[in-house]
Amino acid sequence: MSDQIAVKSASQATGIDLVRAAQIALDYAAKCGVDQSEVSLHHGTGVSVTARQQDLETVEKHNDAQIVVSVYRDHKTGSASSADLSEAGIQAAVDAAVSIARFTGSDPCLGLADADRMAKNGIDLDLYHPWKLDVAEMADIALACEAAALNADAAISNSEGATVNSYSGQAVYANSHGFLSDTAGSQHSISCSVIGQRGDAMQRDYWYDSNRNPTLLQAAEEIGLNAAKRTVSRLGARQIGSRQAPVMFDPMTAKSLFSHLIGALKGGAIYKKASFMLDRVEQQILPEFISVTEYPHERGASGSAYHDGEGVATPAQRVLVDQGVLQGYVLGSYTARKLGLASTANAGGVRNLKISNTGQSFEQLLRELGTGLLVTELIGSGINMVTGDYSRGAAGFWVENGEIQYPVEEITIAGNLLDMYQKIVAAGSDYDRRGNTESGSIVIESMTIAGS
């Protein structure tokens, strides 16, 4: 393959030559007479250690490998996967994909992404940081995390455990355009969940951190303390009566508002005319003070990639919503062709989404909220992606005059996402930077709250 691109390959470290496996698959697919083919492979190893009630409860080790082959012939496609990376296993997967393609419908939009859109230059995005700990060291971290939670407050009565996860692996994507990428990556996390009790009242909450680089993880003891603090703060939760009131989503729950937006912008929903964002490009969908931007090339971030799932080069950044105005959809090559548009390099989704803010801290946003509901947990998924109607169970805190008064539970918040987006009055700088989306707290002028 003349255009092979390698970024921190882990082939020798894993002992499995995924590049050779990809070449075997593509060569054999060509011999089977297909027009185009592509192959994705991964191999990874990991360890998960859980401590509960100050005893080591479980140790799980993972060693997984997979190949996924897709072929295209006469505008028909077939895909097959296998965990057998021997030459015979790879050829069997290709045979299965070819056989499936014979029975699928023809669609002129099917096929690889355009050859001229392939990423030409690999970028080292600093994604590979293996955590060189043995099981005993990981157990010590989990035990310290849980101990911090158990000792934080007398109201902490039980534990669901603290878990330390570490995973490192290699991913290869190649296609018959001659494109191949070989990338190593890692992901690590520490989490803790505990139960609090006062009298007959019980509550549970958790905290966690995750990062590609283990040296950047929050200290285990801090994670345990945060889990305990959140749990204790929920004790004595009340119900409230139904009403219309301002609602503030904390950073963790605010992310979901933008995940619904991205879901509505995906090409599949758009070309099927099953999205509340249909025909809204170049329209004002958010307040002018909010822009939504993805940064696929951010070093070390969880969603970073220099090409999408089809090999299309990703941009350093892409503004999806500019000062409230929708700029475009989220497209891979197939959905782009369906719409008569070009791929936006989003096969596999958006990468490192960031929401702009109006500069207020969490405390300042509470004052902006005045009297209303602070949401810290969402339950269920009552979202109609065609109409935008929104209804979800929630828990959090009742706020009066900018001050948290007491925890609340067993309530439902409802509205319509189009209306909710327009009624955002503030976006905080209190970013939650974990995961693929960075958002601060969001204050919405008014929503329906259904309670007791």
Given for the second form:
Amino acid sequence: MSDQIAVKSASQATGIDLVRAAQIALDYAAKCGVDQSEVSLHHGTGVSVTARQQDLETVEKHNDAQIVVSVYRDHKTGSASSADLSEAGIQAAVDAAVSIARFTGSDPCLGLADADRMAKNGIDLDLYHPWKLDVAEMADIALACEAAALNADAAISNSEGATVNSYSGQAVYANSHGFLSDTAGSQHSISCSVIGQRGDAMQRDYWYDSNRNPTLLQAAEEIGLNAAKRTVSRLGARQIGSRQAPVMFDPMTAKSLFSHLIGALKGGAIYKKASFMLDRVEQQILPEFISVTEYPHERGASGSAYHDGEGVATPAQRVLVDQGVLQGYVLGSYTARKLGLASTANAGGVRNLKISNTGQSFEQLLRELGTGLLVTELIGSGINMVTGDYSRGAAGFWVENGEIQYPVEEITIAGNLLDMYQKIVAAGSDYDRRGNTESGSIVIESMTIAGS
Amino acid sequence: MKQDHFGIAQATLLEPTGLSASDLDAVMHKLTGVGGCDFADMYFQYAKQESWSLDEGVVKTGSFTIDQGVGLRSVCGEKTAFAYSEDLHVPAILAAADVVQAIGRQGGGAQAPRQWQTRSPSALYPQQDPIAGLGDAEKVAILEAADKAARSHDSRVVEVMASLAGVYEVVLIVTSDGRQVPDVRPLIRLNVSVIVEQNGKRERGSMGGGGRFGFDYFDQQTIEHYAHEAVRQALVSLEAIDSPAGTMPVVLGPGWPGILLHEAVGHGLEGDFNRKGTSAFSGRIGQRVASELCTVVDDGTIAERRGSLSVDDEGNETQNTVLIEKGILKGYMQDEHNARLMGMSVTGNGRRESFAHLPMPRMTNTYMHNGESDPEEIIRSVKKGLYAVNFGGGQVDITSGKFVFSSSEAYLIEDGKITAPVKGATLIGNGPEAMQTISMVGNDMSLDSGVGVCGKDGQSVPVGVGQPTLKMDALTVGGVQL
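Same protein, different state: after the form predicted on its own, show the form predicted together with its partner chain.
Below: every chain and molecule of the assembly, starting with the one above.
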């Protein structure tokens, strides 16, 4: 069942024979008398180069390999991981997993995903684009990125540097149903963080881009300029008084609202009754104009995969929230069985989530916000996933009549996520396409702002 | 025969692949390079981890991990080159050293040492392997006991999630100034979380603890304490009303609320940020940064604490470092690299997540010394404010100094009395400013129970915090109730 296209590119990526290692693990587990077993392996290499104050600062070379084995016997499971991919190392990991499975408790829902759900055909999703640069070339990119930031504005006074990161690797997943996949992947990024000063007050901000394909990365100079622009825009930030006001989340912060939603829809939180989204399937949880859809087969995207973490075939798309109505939970095989449902091919999470939009640009959304708060940064972790209560530190801008007035900091925004989702009044088309979730800006009718 | 630390490190890290003193010489020679660098080190690490977790009354999963490898670092001026190898055979380590050496360097004066000196630190914790020290059936029994203790404590408990984790680490730090320093580090943790339900309303509560010792620490009494405390917190939350929003006096309870110090001052006093001038505390040594009631230390030398280390990850003994004394900023937390560049002394705060990560200045156990006030008197002094005793996570922007931390158990104070519990309020402030508003400090200093994890630049390390009850005259409370 393995995918020939991916296998070919994978063997080019690394020298270690992960497929053979997977086979050793499964064969040995069978010999140990387990009912089922599964194994994930990865090997990757990477380089990270940081320049700071226009000089090379840090060069890090990464080279990681790991095997994770899980075994099932009498509906009991154990798992073990190791960086030692020698035959002896793999067998030791299997032995450890088997030993643990002697002591864990029995649960009939435990086991591999059902055999008939395994992905039948591999799909080349264009995930592997190595970046053939040496350290000096990476340093040049980092230097150019930081230079653009340092020279962008006289208020830029210091720097945390610019970093260029490149990673390529291979991942193999196999299980005792006879399923095996072998995929090569890459991920590259350029980031920059600078500090601005006015009087005694300092502010810091950053910008980055990240992509599987290095030729699609934003230009280093543009990233530096963006970092500087964001930093300078925060200078002179002040606290505002406590009030109720409309709040607009920029695309970067809006994504977090949907990651809380996904967290609450995960099967583990649902069957443990530890989620504010419990029993909400087929209910209106978002306004009618918002749909949330997963696109696991999108070519070249960061979250793409033709199977989930258990070998279950992923769909080309899955509508999770249709015109505001929740269609189902986010399930792997175990949590699906706990809930008497079918796996949604989400072992390992959701893949390439897209939030629909109501068509407005960032500027149009500011006008819709009218007078209120534009949030560009959230800090802290004040979310209660059982109740949906939400209270986080925020920074951003005060907006009046659709025009940005001044930067704001040292405030919190609070509400309850169930209520916040219902109070979304607009979703912008100003998508931030980096990462696994694509969202535009989101405007919420009203939240409590705490400040001076 | 009981082995000393160095014997254990040698047997665990060097002997299996036959690494000899001359092999270490050869690697160090490469790291210090032809032109010489300021310093170089090798960090050999073996880490064994095991964890078990329970829900629905069943220990459903257990996992076991062994990691080992060596991190190689060479530092020249402000430049650092770093590579690592998971393979501890000589050719693999030399190949990693070649990578480090290939990175251009200038200046410096370190050379490979002519003679190695082994230094075993005085141990702050037992050199035992907690994972091997208790049978798997007994580990499972700890979790089952936690489940039982929580469920039998109150019928409103509908779910219990408990996890048990043990780590056994052996490290050997080899430095270009000729030191070979071993350490053997046990670390264990038990966490209990519960979901309670009443009239269709659900809430959560959690409690845990641990430290650097064996699993026998979790006796029946300790297990019950964690379980009952988790249930108590969840039941308090069931009754909680909306938190007020706005700026008001805030009283923080003793122990874990010391996360305030970790976020509001701790990170901002780490040497790297101050060398680079990116911290709100940069250049402020000798200045007042807190009220005169505040003396804050970072102390890595407390026996058996989660945040303690006999030596840091650069082979330097940990210290009790005074950060703020009576409100005046006294010093930073330093690792080798930043101390050298700033012309300061190391403070034993060089830490790393693993051999595959670079060390940097990190906290150990950060706490505030006792003051003189009776905690009850502190509560009585507040007309209208918030009393917060338990917290989830926190975060700080070290450049602007803005910190937040989110309470998981808090109450209103009205007319000097603790009244209604309020739902998780987030507190936000500016480190140096907020610390100046501390107007009362209690005499009830305590340390947390041993669950802290600190993240910085993607690296997690175990830490501790502590403080006495204290009052801040004005802090912004992020609730929903205006």
